[in-house]
Every structure is written in C-alpha cells, then in structure tokens.
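This document opens with one chain alone, in structure tokens, the form predicted alone.
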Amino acid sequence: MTRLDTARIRVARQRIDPAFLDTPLYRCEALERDLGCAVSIKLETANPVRSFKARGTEVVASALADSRASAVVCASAGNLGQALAWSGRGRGLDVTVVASRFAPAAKLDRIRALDARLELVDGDIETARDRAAAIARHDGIRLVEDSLDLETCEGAATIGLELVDAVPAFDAVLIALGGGALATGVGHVLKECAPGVEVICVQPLGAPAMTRSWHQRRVISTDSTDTIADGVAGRFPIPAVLNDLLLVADDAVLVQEASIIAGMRMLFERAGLIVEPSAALGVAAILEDPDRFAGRHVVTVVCGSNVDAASYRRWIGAES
C-alpha cells in the first residue's frame, strides 16, 4: 500500500500559500517542431522560491507553527532549503539548512537572504543529510527529510491535482526523479484520478540510483554521482519512497548530460525560460527518444530555475 492519500492531499492544498498554487500550464508550440509532439509546460518556477519545493515546506511549516514548534532543520541541495527558509520565516520558525559547500552559489546565497542559518559541509547531499540529522538530535528539533516526510510528497502532489483538471487532457507526464517526492506525489494523484496518463520519471545517467532501484524493484545505491543536475543527485534511495514509486511510475529513464544541456538551451531559445538542469530532464527525455512521444501530448514539469549565471551561460553557450 502507498503512504499517500488523495483526501489528505486535498486538505494539504489548503495549507499552502496561494503564491505557490495554480502555476501556469500552457501549450508551448515553439518547442513542438523540434520535439515532434505536442508539449505543455507546467511552470513550477513562477513563485517566490522558483521551484516546486515550497508546496511541501508550506505544509510542514504550517503544521509546526500549529504545534508551537520554534525551530526546524533540513539538508538540501539548494531548493528545499530556500523553500523551508521562506515558509519558516513567515511563521516565526528558526530554520537551519545544511548543504554541501559545492552546491550552486546562487542557491546558497538565496538561503542566506531568506534569513536561514546555513551550515556548509564537505561532501555531497548525503553528507549534508547526516549532519542535519545530528543537529536535529542534538537540539531536539524537527528534521525535515525530503521525500521521506509525507508532507513533502503530498505538497508536491498538489501539482497533480492541477494537472488532472487540465483541458485538453494529455497522454503522458515527464517528471524529474531525484529523491522521489515530486514523482510519487504527482504520480499518485494521476494514477488515482487520471489512470490513462503515462507517468514517466527522468533521471540523469550520472545519478541513476532511484531509476536503477525502480527497474530492479529494490534499493540500489551508488558510490558517487556525476551530473550537472544537482537537484536530483542523490545516492541512497529511501525504501519507503521507492515502494510508493513502484505503484505509480510507468517507466523510469536515464538521460545523458548532453541531452540535459540541449534541453536547457531549447527551453531558453524556444520558450524563453531559464531553467536549472533538473528542470530540463523532461525535454531531454523527448530528445533522446522522439519516436516514443511522436504524435502524443506530453506535459513536462519545469521544476526549478535556481541556477548560477556563470554556469548557465557556459552550459548553453550564451554570451557572457
């Protein structure tokens, strides 16, 4: 059985600041000639933290405020930290974010600007998770664990509620796959409310742990990651999240770095969108397997746009 519940997701929607709800969903004809299929974009960057993550942190922070909690800590590759800082600041919570010192500077700077305490660690997101857990134990405060905590999954799932109301209907949705909150949340709602829609998860070839786990139906970890898509670069899938994913994903695919960059460039040149690498995974999947999507109507969730300017210019070849 899944951990997620659609009735609870509908209740969660009432706890989320409207600034993060009803994000744009539109047919992007400018992409279609190159991609060979009808493409709609669900633009999860059109909000104060420029990613979908605040849908989950709003649910977390609202519940913490109701319980009169005063502090919270999380590990983050950047976007969850920004979101928790934003949601916590508005509810009087003392927010600590642990991140890798190698995380994109733009994400780290924004966390600081949102008044969170930022602690940097050597190593990757898994090292940051260990440190955040230690802080939570020492200080006796709530640890927010992205994808493991149901609030993060069910907050993200509110995107699915918005997709099922879309007119016209679509054939498939492409979802970036990292820890799994976005994929399991949106996938759960679609499979319950629009079961004919194909749910396809997309992950970089250089960070394949969750995709390999989905295919083998058991947790497969990796020793390292090698991808520019930092937001989905986990190494240790969470068993409970994998169980949820197995119930809702129709497929999980891996894409190459060159395709991610090509997707970022296409979204910029054709759609006028500046996105981080994780947000281009859906377009990358179409580029790598156009025959699969030919003649279909596909939605891709553009999940974040927090990217360092210098790195972005280098990747897409823009003038500095």
Contents of the next structure:
Protein chains: 2
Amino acid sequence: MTRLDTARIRVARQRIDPAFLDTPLYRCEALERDLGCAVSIKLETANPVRSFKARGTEVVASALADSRASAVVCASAGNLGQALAWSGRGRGLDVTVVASRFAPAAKLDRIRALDARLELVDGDIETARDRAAAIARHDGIRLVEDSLDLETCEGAATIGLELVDAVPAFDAVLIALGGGALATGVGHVLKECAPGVEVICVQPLGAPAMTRSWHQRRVISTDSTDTIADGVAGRFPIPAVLNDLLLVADDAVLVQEASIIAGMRMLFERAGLIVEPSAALGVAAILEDPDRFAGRHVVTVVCGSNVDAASYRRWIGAES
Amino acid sequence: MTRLDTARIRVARQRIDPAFLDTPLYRCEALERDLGCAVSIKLETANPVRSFKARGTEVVASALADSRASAVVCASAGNLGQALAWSGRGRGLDVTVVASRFAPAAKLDRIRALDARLELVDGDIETARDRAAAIARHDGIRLVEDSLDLETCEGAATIGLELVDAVPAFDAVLIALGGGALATGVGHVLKECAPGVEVICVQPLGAPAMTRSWHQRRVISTDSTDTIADGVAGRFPIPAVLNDLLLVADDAVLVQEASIIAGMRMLFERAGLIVEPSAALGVAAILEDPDRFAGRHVVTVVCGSNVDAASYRRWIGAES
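Could the form predicted in complex with another copy of the chain be given as well, to go with the form predicted alone?
What follows is the entire complex, opening with the chain shown before.
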C-alpha cells in the first residue's frame, strides 16, 4: 500500500483551480512515424504556471488557508516555486521560495513576478532544501516538501484520474522522474484503476539517484548531477517516496542528454510544443528503445515548458 | 440577425469530438508587463490538428456520415484541409483537399499524412476555391466552403460558448480575421450572451480585404496578398459572411508584418507557445495600439500552430 488513497485524491481534486484540471490529452500522429508507436500527449503546460506543479500547490495552499496560516516556504528547482507562489498569492499567503542560483533565469523571474520572496542559495536543489527547512524552523511556518508531502503527490495524482477516464485506453505511460511526486501520484491511480497500463519512469543519466534507488530497492544518493533537465536533478531520494515508487512503477529508465535534446526538437518540429528538458524525457525514452514501444499506445506527460528562451533556441536550432 | 443561431450551435457542439472542446483558457501574466493589459489565452492548438478548424469539420463530417455521403472536397490554406481530413477519415469519407502549392509544407504534409487526396494549384487560396468547386460539380460531391457553410461557423462558434462560460468576465476578445467563420461564429455568441464584450477582428495589412469590406460595409476585393499569415490571406470576401460580420464585430483592425513577428516572438518567449502567424494577430493588435487596451482584460484566441519549422526558427531568431 502506498501512502496515497484514491478517494482522498478525488477530494483533493476539488480544491484545485479549474485552470489546472482537465488538461489536453490527444493523439499526436505527427510524432508516430519517427517513434514507431501510437503516442498521446497529456499536456500540463497550458496554464498560468506552465507546469503540473500547481495541482499540488493548490491542495497545499487551500488547506493552509483553511487553517488560517499566513506563510509558507518551499525549496524548488523552479516550477514548484512558481506554482506555490501562484496558489499562495490568491489565498493571501506570504510565500518564500528557496532556489539554486543556477536555476533557469526564466523560472526565477517568474517566481519573483508572482510576488514570492525568492532566496537563492549557492548550491543545488539539495542545498535549497536544507535552507528552506531552516527557514521553516526559524519562522515557525509550513515547509512544503515536494514528493514527501502527500498534497504534492495527491495533486499530481489527479493527472492519473484524468488518464484513466480517457478513451481509448493506452498501454504505457511515460513519467518524468525527479523527487517522485508525479510518478508515485500518477502511478498509484493507474495501478489501482487501470492496472494493465505499464508505468515507466524516466530520468536523465546525469541525475540517476531515484532510478538507481528503485532498481536496488534502497536509497542511493549521488554526489552531483549533470543534466540540462533541471527540473528532475535531485541527489537525495526520500525513503518514503521510494517505497511508494517501488509499489507503483513497473520500470525506471535512464536516458542520455542527446536524447533529451532530440526529444525537445521532435516535440517542437512535429508537435508544435515548447517543452522544458524534463518534459521531453518520455520521448527520449522511446527514441532510445523503440522496440520496447513498437506498435503500442504510449502516453507521455508533458509536465512543463519553463525554459530560458536563449537555451531553448540553442536546443532546437543546433545543427543536427 | 446573423445566419447563426445559438441553440443550433449548442446542438452542433455535441457532434464535435471532445479532443477539440473545452480548450485551455487561462491568464498569461508573463505577457502582461509588455502588453499593459490583462491577457487571457484561449488555446486552440493542443489537439490532433493544431488548429480550431476541426470544430467545424466535425460538424460537417458527422452530418455527411449521417446522410451516407462517401466523399467531400474543400479548398484550404492548410488548416481546414487537415481538419477535414481528420474528421472525414474517422467517418469513412474520401476527402479531397485543394491547396496552393505555396502553402506551408508542414500543412501540406499533414494533409497527406491524414490520408486525404491533396491537389495543389498554382495560384492562391482563391484559385484553390475555384478548383475545389469544379471538383465538387464534376464528382457530384459535397463542397465545404469555409465561412460560407454554416457548419464551419457553428463549429468556430463553440469557442464562443466556452468563452461566455468563463469566469471572470473579460472586456474584449481579439479574433483573427480571414474568411470570417471564426469572427462571425465567436462574435455571434458573444453579442448574444455577453454583449458587453468588445469583439475586435484582426487582419494583416497585407491581406486586408475583409477588414476593408467591413469598414466600407460592402465587399472589397484585392488583387493580391502579401503576408506571412498564410491562414488568413484571402482576397474575395463572401457577401453573406460580411453581412454577419457587420452585425457582430465592433471593430476590424489591420496590423503590420513586423508586429505579427513580434507577437510570435513574445508568445514564444513569455508564454512558451509556438503559434502560426495568424494566431499572433491578437497580440500584434495590442502591440500596435496599447492605449486602447490599457488596464482592460483581453482574450486572444490562439487559433493555430502549424508552422514550417525553418520559418519559425527564423521568426523567433533561433539562428542568432
């Protein structure tokens, strides 16, 4: 049994602003000739924060507002911070976001623009997590811990509810794996409501901690990360999240940076979608192992589109 | 009274595949600092044909299937053809699309990929219209005439139904103006259900026939067009459509090519959206007349994203 409960996920869904729900889910045939399988896109980028993260922060912030809390803090690679800033602002919460100074400038700018207090740390997301926890202790305010806090998993899990309602059914779902909220949330609902669907997590070779942990069934940390997929570049898997992931994931695979870029280019050229590197992991996984998916119907969750314009131009404009 | 009827539009909506309905509608604050007004996006690109046109072709094709028709033909700048090919394929219809050989290659490729018979003409969309009509007469099959045929307007009008259901309300809607189906359809519903909303049509200076016709209240044709906005580059306005447009549009404005490109760049950089030139007309209109929109809440319908990748890279400056 995971820490999640489908009935509670359905209740959580009612707390989420409709702008983040019932996102597009559609066959993208223009990708299929190159990928050799049927591909459907679940698009989580056409909303005010351009990622799926607000599904979770809406649940967090509405509960905080109910309890008359006035402030909240989180660490973020950039997307959770935007989402918490958006959800908190609408409910009168003071939001503090701690992020790495190496996070994409576009993400940091948007966090500031959404009226959050942004504190930058010199390290990576793990340094930011430590600092956010210190702020929460010092100020006596709620710390939102992505993937550990059930609201973040339940929010992500509402994507799963929308997938299982979809007709026609599909054979596999490809999910970007970072801290694990998206994978455990969507995976929980699929395993309960559509157990025949293969749940495949995808992580960059340059940030493999959770994938290695899943394969070895124990927490494996790494000393560093090296990937353009900034949204999934953690080093310290959370034990409780790994436990859940072991229950709901059928596989966890690692992909190369070149495949991530090829995936972004393909989503640009064939699907007309701007995606951030983390959101191209699913396509990258198909590119690296086409035989596995040949003839099947695969859903890939396009989880975010927050890119620095200059980096993105380079990724899609580079000579092939 | 326009040729449209809101009750009939509601019935038409039931014939449309859900993949094309309830498209994202969301505030895009990242655009607002540059544009000086509140901006919401109605996104019609996250579907199997990457434009709003399938709302209309679903209505057409389902009626044809009901009547046991076996074939249909249309002229298209590229998006209607894709949509009709998609809608017809699912209902066993033989679809013929006539297009200009100068249409974007991506649009032509997608029409072919959707199993339609594609016939190219040497002229522009008006030449294609003549040829499609000749095919229909010769083969005795249904000719779908965009904007003239009520189903195409009713399909587009379902966007209006979704806009008037939106909360909070908005002050103005910016609609790309080509043949007029989108403008008359959405305009009809707004004028009937939300008469306080200003309906503003936007056309390129390089393809101004319908806008000039609207201002002079009679059909004005042009000898040629010169715009990158291939989706709205007609020369011969249809009298019945102009009559409807005179009843529902509050204004029709023309924008320069440079503003269209600036709009595409802004939607790329700020909103993370790939759009075709016609879909940037609304943003272009705000850029050219910011005082008109200052402090107001404006919806822009992002009506399509079918671009040639090479052209798009050039427009957003990917080589630089």
